[in-house]
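Listed next as structure tokens is one chain, alone, in the form predicted alone.
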Amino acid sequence: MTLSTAAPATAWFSRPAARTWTCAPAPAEVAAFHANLPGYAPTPLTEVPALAAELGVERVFVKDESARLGLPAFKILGASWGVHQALRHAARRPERLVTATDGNHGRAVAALARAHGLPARVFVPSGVHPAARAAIEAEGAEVVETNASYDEAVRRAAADPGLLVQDTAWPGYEEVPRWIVEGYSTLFTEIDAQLNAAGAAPAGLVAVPVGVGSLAQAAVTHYRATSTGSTVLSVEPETAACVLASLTEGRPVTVPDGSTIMAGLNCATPSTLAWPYLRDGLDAAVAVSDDDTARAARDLASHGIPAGPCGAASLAGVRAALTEDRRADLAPAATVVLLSTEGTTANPAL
């Protein structure tokens, strides 16, 4: 998992190519198996009418993840597929199941884990908000502070000798990821539904928050293995900007350490699973700064959608791609989709 260390990139990509390029679908029974698990209902899909006349587009949709099967983040349909696949795989039942998170991935796994009947051991950096580690341990987890970033709280997590479940690939471990990504395919399902029913056209730009890239890869792979020709703009913190800083250089790096209020997002090395999507799929990629980003979740709080921090980075980056200099690098777009990936937190930058 070592890979080459870079500055902070600027704050802009584009590739006018990428959506060219084609690759193959997520398999057909995820969305099947997400669909028989109790209370699953698709989440909302919200128009914002305001927010359309703002950037300059036609229709503008919020994907409201704060309430996905009983847990605040879309998290769930990755893990719940990974571990699946994971246990049906495995040559034994695991004494627990590992992982490593910035606070949802690791709740969901935590979660669970309780329903399968297993111990859940969870590490996570330092920085992680007290509320998320309570939430985590309010499942049944047994929480390990590292002290340490990101990338390193994966590291403990890997040589734990429980079932790893993480959401970031490296080489040697990409199985999981894998099952993980595919997961979170149901979600762009829902959408094209969604947006069908309310009779508009299909996504023309969709904003993706962006930590280690796995739910870029699921919307890289839902779009590019279409011909709807939608441009997939990714969303990065300023200060762990890790996609953009390996887009700019043509090749995967790692970003100095950071910190921001957008703590699911803050990741310094991109997953190696989700790279070659990223760097052929993704149309533009952005960074933002915590104050745009806690703007954009008081603008969507105002139109009673509940955003996070990592949530609300999706209209913080439309909102910095839809300048007048930007504009014209990307495709024009009818309908702008953000993926507002988590509820509120207990963040007091916001």
Ligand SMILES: Cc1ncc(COP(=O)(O)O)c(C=O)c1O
The other form holds:
Amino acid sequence: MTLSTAAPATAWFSRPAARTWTCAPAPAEVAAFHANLPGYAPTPLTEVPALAAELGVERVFVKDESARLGLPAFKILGASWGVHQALRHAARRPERLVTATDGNHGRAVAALARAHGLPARVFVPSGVHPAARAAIEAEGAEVVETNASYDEAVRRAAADPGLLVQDTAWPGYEEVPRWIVEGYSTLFTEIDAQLNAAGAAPAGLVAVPVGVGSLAQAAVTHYRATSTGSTVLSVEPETAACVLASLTEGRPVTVPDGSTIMAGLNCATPSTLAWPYLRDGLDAAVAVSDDDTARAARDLASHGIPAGPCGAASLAGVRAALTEDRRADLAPAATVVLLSTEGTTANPAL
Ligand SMILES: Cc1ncc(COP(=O)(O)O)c(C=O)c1O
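Output the form predicted in complex with this ligand next; the form predicted alone has already been displayed.
Everything in the complex follows now, all chains and molecules, and the chain you saw is the first one.
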């Protein structure tokens, strides 16, 4: 995490050459691991014809992560495989699990620590909603308020002697984040099967809410390992668009700390593990405002989908990407998939 600081970037980046880039897929055993977890079921992929009409595409589906293995976000997919692998590879049983979080990842790690009979310590940055903090505590974890940025909370967690289960990477800390990214692959294998069952074309445009870029790395890995020609779009808050800024500059940069209702996306520095995948394999990146995301959350709610601010960012991002001037940069997409990565939150701004 010794990256330089950049001014806020422009709100759009595209790279058509990304579609021809290829990489190896995530290990096939991950989906089987999740399928064996108690309470596992694929989350819904809900078709919303009204959004297809609005966006001028054939079909729009929303992957609704509001109820995933008992938690209201996708994060436990990565944390469960990450903790499983980290404990399997650890020389001895750790004193506790440790992480830093904007909310969802920490709650997942806390729940997993409890399931494994271990204590958990979770460092939170300033700006995390009290309800998110209370939810982590309700899983039995100790919450450490840092009154600092997300990056600083990660530094504090990394200094703790417990077993660090962090969903972002930096030089020298890449093994656990790699497992966490592998864990996210199940979300995409579910989508493939669900589109197929719905008689839809493979995902043409996939919108991914982005914080440090680990979920987007999993998306790029999935779609570039197969020859679906899918377009992967990253969506960030205007006030924390570190991936957009990094793509624009052609190197990983840290953006100034900002605030946003999209708490889980409020990250200033891309994961070093994700960066090469995003640089080479991401088709486009866009930044959206809190207002646009709040409107998207209300619209999704009117279609029966309980999306929190991070989850609704996907719809706000696709609306911003499929404008007349920008959609020419993207491959034509019959099927659009919006990742709604969390359920409704206690945020009063929505
Ligand atoms: C609900 C939600 N969506 C998306 C993300 C972004 O994931 P990443 O940080 O891997 O880019 C997060 C991260 O915490 C999140 O909580």
